[in-house]
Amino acid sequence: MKEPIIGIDLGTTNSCAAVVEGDGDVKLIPYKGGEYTIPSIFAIDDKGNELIGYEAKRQWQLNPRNTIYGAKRLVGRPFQSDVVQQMRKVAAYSIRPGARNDVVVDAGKREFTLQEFSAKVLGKVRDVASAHLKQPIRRAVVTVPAYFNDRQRQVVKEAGSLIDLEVVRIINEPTAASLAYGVGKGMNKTVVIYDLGGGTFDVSIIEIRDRVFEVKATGGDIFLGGIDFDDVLIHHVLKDFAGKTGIDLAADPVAMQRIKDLAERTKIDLSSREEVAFNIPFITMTAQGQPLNIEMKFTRKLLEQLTSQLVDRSLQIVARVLVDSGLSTKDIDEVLLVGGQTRMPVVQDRLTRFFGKPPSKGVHPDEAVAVGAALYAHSLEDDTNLRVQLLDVIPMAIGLEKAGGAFHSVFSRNAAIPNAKQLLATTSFDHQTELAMRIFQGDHELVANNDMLGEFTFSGIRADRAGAVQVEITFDVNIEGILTMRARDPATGREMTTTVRVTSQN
């Protein structure tokens, strides 16, 4: 029997696998207890065992120092950036700077990459994958945020090679939403997905036309997603306790997961019911030693004032997309919704009044990134009706330092992939043999307010005088949206060795 290719949805607080069987049904793939997620969430108890996934949810309250969650978040991220230092305010375990300037976590007295962290979750999810399918499993189709950048992406590909896992393609979860809706239905459709999941936002506009998808344009937040939702629940108990008591919980760890823990199920809670106690005895004690309790109540109305904010970010974001991709609201068929956090009644009522319509319910919001990614998975192998096409968009635009610290666009946002630009660069001083050059990812003007993908060198320039030697440099984006550099001497044709380097960013 032929080794199957799964799909897998990587999450930032939950993951996913799905598979397509024999017969062509894709299935999702289930784990003990018949849950389909597994949290993305890692551990190293007491005794200095790894937990994954829901070993790790369980003891996550008493041992919030040890255990690492949400990091899909700080995958790719230079320490400095800003979403590595909001992190830095709000988890619990250890955050600090690695040796490629990046980000490395700790638990348990040892320390781990965010490719290593990465690696457990994926191998979790495969070896649950390989016990319920009982054949071994060595490929698989991960998808990321539409909206992660070049580096992120390499991150993922790197945390599979870390467990013998090939990632034979990095697919969008929007992309994959989108795929498990149409696949083999034969429409014409121009779809938005609203993916509004536990970490990250995306939005991607995409054109259906049979076996075709095609990614118009794309844009979202990685800082924006239910944790943040859940963050500001947070934030309005603690203030409220500090105003009764004077007693400023946030540097208690213990507590303080207990408070996260009961806002996430308030804030579920909160989808179907109008109001929520929100009660937590013993959560500290007085100086005298008496104890003290949480007593609150929370009510939907609260809820949707509190995060109003977020929920405009988001619609700021479609708005952009939008314009991007040409179109208008008239010129959109379905808006499907994906990810936990558009459950909530006012993200999509606010939907249905940006639209004027209410949102699809064509797709599974917690499942349909996975069989989407199975399915494309499958096509990858198979010459039957199931061949799809993706034409997919970078969500960033990608280029190069210039003088003074401008930034010279070489691929412009929403750019289609797979895609290749030329430049022609000349030496600058006499005898020259190499040329560096500094490249980023990101929309504004300024290098400094973008993300460093790295420093590529290109050696072995023929030695002349200044400005005698062209050099023909190659930027090639594939279908998963990672660049390749490549140089060569246009007057010889002799290809330049290149090496990359990931260098702290000025």
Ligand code: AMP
The other form holds:
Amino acid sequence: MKEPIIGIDLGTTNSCAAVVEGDGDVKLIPYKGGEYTIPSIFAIDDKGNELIGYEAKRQWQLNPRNTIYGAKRLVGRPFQSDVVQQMRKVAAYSIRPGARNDVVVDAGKREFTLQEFSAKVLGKVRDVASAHLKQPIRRAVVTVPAYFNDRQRQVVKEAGSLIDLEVVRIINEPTAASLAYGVGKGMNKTVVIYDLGGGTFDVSIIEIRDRVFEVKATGGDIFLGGIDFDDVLIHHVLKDFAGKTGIDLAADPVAMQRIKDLAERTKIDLSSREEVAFNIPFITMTAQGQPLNIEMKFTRKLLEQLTSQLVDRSLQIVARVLVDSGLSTKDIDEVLLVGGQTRMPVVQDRLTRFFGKPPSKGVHPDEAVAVGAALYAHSLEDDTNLRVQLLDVIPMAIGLEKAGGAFHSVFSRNAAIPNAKQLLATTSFDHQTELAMRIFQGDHELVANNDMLGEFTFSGIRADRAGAVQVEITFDVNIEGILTMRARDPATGREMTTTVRVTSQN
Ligand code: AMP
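Got the form predicted alone; any chance of the form predicted in complex with this ligand too?
Now the full complex is given, and it begins with the chain already shown.
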């Protein structure tokens, strides 16, 4: 049988793969025991064995320092960024500065880059798929949050190459979900994909015209997801316990792990129940050696109150994306829910109020992204009878640093991709043979508040007087949202050499 390209949803908490089979049916790839998702967790046990997925999750409570979870949030982030600093406070594993102004994580006294961590999870998903399909899998379409910048997308490509998995295309998670909803149905609809997963929030407005899927606008927050709902609950438990006993459990990783586990379960239970007990026996001991328990109760109301700001934040982003798309709520035919956290009833209620109609149950919240990735993978095959056209956008402006740290945008937020733009620069001193440019992505007018994508140096410029030589710089953003740059001398037509360096920001 021909070797298929699989679709992989590389999630913050769980990953999932799907494939289109010969007759055109999409199948999720099952893992042992019939589960379709694999926890995106990597650990090293005390014997030095590497554990990935359920094996890693199972021993998480006992080995929190060597268990890497939620690390997708760290992908492509500088060590000094708020996201990383906040993660360092809550993660039991150590997060340290890496060599490329990124971070590395530790497990079992070994250091892993985020490329390596992602490669471990992708490798596991690939192996499960190969075993299930009984043939080697070497190519995949992998999804990323729409709100991932260029650097974060590059990490996923690099992760694939570490394990000989060709990431043939990176597509955005909400775009993939829209494919799961609309492919092959001859539809003409404008849909909102509200994707609140374990670690990230994305929202895209997508116009579906039969086989053409055109993203009108996208937005998101890569620091808003189910984990933050859990954290609010955990914080409440810690405060309550400290109030009753004067003991701060935050410094005890094993206690924290038990609280985290129960917090997530309680949150999930409160989606179907009004009240849930929160009891953990023997969480710690008093100075006199007496065991102490956590004995609390959570109601759905309390959870809603504690997390209302998180839901508000997501709706503010929805409102902005709607404005960016030039549409109003009455232009929206369906609101589709993706990501496990959208099962929380208040999320659905708030969306119903916002759009004036209840969200549709048109896609499976946990499976749609992998299914869409598989459909897209299949549409790239030579012999496919399923052709789809994706017209996507970049989530944040891309541009360069001007004198004084100002940001000059070359592509605006929501610019359609693929896209190319040219810019003419002139030499500013005599015999200048090199031109360096710092490129950023973000929506702020100062580069310091945006993410640096790299420093591009163009060399081999003709030596001449200042201002006498022009350099034509082409910015190319491909369909995956990845930037490449090149430069040529318009007078001679000669291409210059381009090197990219990711340096520390500012
Ligand atoms: P995903 O990344 O889509 O797998 O989303 C996982 C997130 O959804 C985790 O934070 C889960 O705790 C959360 N989740 C799963 N099921 C529910 C539920 N029934 N109610 C609330 N949150 C849920």
